[in-house]
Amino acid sequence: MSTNLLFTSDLKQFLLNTVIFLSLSFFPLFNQATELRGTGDLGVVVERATGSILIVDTTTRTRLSKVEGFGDLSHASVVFSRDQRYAYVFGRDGGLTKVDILLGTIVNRVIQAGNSIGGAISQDGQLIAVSNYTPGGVKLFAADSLELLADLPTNSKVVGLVDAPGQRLVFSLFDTGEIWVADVHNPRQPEIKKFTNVGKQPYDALIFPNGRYYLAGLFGEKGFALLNLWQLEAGVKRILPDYGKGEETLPVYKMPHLEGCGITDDHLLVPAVGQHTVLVIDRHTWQQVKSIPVHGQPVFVMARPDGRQVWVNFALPDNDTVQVIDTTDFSIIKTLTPGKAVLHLEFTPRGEAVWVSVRDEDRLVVYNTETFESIATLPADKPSGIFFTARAHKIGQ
């Protein structure tokens, strides 16, 4: 064998040994840089005073990262992309921000209005809709690029914006007492169906988990406006127009929310406006069957995913308290005091735990929903809304 062939063979072996050595030496660093993880147990917590969000892990109950630069988050909400990787944050200053929650970075941000209060993601995940107070109306954006696709003026503050089956959006007009249903199959030219005279000042709304019913609460008068999205031709039905009749209407220090309300197989639990009660509505007759006295003016009446429990928080001066209702007999089975200014609650996807934001004590408290024991406490800077990625696959979330 020639000397040149021996040299070439030795060089090849040397280079191969070098590659193997370097691979083994730097494998930990390489593995760390390319570590894979899912998104199904992640969530976003709004830090309202600092215009930032926390990205959290609901399995390990830990903070993963903090992302800043969101502007005014004093009334913020969040929706998620279908793959659960991106969060869309709606800020009070009209900001719409797309966040990569795996990398903990802002992907894009636009200021699309002067005062915004929420939004939705379309059934196909391709559109982001934003509801505005100033100048009013709804705007549609491409989910990937945040390109503006359509502007729907309403001459009113828009509330209760949700996605609905059939590539539709549904929302209420606070000033004019209307409900609009927008077909956004063609997002540049949505088709609008309007329902007028639904009641005075609809302030918030919810859509049922199967997408059939849209329920708007009324602030300017008693009752609710109910729209069957499977039978639009039937129009809007008014229900519970006389609830609390004969009882004193108390000052409202914080507007109740209908999002996440307690829906069971047969009943719907909702907050009463201006009363220290939770109303129980029969889902078959739409009649009130019970009024549950509670600790204060309810704000959120949130159902555990299985519907067995409903957790309630309250407005000032009772906002240090949370009460738990057993939906089998509508009794209050637990009263907790997480701390001053409980603003929001969010259940883990299967409901074994609930996360509670305690704004004035700068912390999050996590409770076991079976034992009611506190199982974790995390620091957070003036936390408010809590949103888990499981919402990505729920209608109206």
Second form
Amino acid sequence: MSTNLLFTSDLKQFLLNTVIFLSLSFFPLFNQATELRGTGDLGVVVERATGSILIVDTTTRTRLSKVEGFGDLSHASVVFSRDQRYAYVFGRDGGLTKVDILLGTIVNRVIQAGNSIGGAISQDGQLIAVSNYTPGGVKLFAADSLELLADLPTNSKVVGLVDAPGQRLVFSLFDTGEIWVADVHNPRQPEIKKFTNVGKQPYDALIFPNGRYYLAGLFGEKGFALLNLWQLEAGVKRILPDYGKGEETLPVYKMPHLEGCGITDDHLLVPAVGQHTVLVIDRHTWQQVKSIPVHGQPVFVMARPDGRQVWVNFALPDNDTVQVIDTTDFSIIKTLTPGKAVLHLEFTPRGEAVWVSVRDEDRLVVYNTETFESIATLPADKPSGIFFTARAHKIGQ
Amino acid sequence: MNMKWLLAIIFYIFPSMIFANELSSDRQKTLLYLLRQDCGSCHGMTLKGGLGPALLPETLANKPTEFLVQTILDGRPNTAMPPWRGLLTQAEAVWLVAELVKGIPHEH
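Having seen the form predicted on its own, could you give me the form predicted in complex with the partner chain?
Now the full complex is given, and it begins with the chain already shown.
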């Protein structure tokens, strides 16, 4: 009996030693699979046609993995958990998908509406809000489980959904011309303040980096609707009601976006609608101070994080071009042609590089923003939106 | 009418009337790509709708062809639908409408 025990114990020891030996022999292999790393320099690129995403590393400028199974991503956006480990992907088909970007796997996925446009993550990181076209409204989900917490029907397509300080969500209603501010301290019973008659067909909106002003662009008429979130009682103010007056209104083959718009110390740079200009607005008087003629109908007017440069892409048929505006004198300092169908741009967290998606050429191009040289090219299948994890810590995502 | 005119009608005018809608297969591919990718920005890549309405055979069934062709070429006032006349010909719009009514097969 005791011999038996001894033998068993020896055998155990032998097996253990063998395992340790083998582990050490294959150490580099195991090490690679379990290597610890942060996610602060990672990002997600939407591949719109295949319903997949790429997880990219902005330091090494490489693709880390491809994750599939997101449905229709023809209009998609992404927000990040504040630990920057999870990406929430909002798809056109109403899909809300939570992705573990470290492992490159889908953690959870719900189809929460028939037709969706975008989303936001709350100030405390606990809630995911999705804006929907059909049926129109906003839905709130628990960020961890994706459990539905509240449904806010709007009777209109919802655009320009952002989070704001004070655990609030702000969004605009395209069909009815309203802005709603939802206090979601109690996510199961949000308190809503509605602003009506803000202007015809708000198509998108932006929030200032400090969360104070919410600005919705109007499509159905000229101008913008401005709401001071520090002073809701003052109501919505209309600005630039007749920009470009007397000029011909040109067709808009792609709706401009206001997210990421150029905000400098004194000015705000936004796309005009139906005119090939970028509008410069004084941040203190809310008057237009200039309109900068550009190559086509601007779509994204994105400020480099330091605000010194603003990069602009364009709608069809001018969508092979990107222009760079110097915000010290509003001159165009560079015109680049990354390729056919430039859909989106995203700056690295401190702006030394910008990533550009070139849909029709199936690639991403990375530019050095000081020299304007292309420093990397990565293959991607019909890439559109590019989202870096640094967004996790910005207000209004 | 002299012989020259008769020949001109037979060889040039008739064929151009009959084959006005014959787009090269390259152009057809380009148009389908445009439809999915660019029209898809508003109408969805699967054409189930977005900011713009769905463009599926069942949603278009009751709409006259003329109306659909005109919508593509001239846009719709008070909506986000732009006039595509600058980028598409009449024949191309007619062809696109025919394809949409028939139903566009998905790529995947």
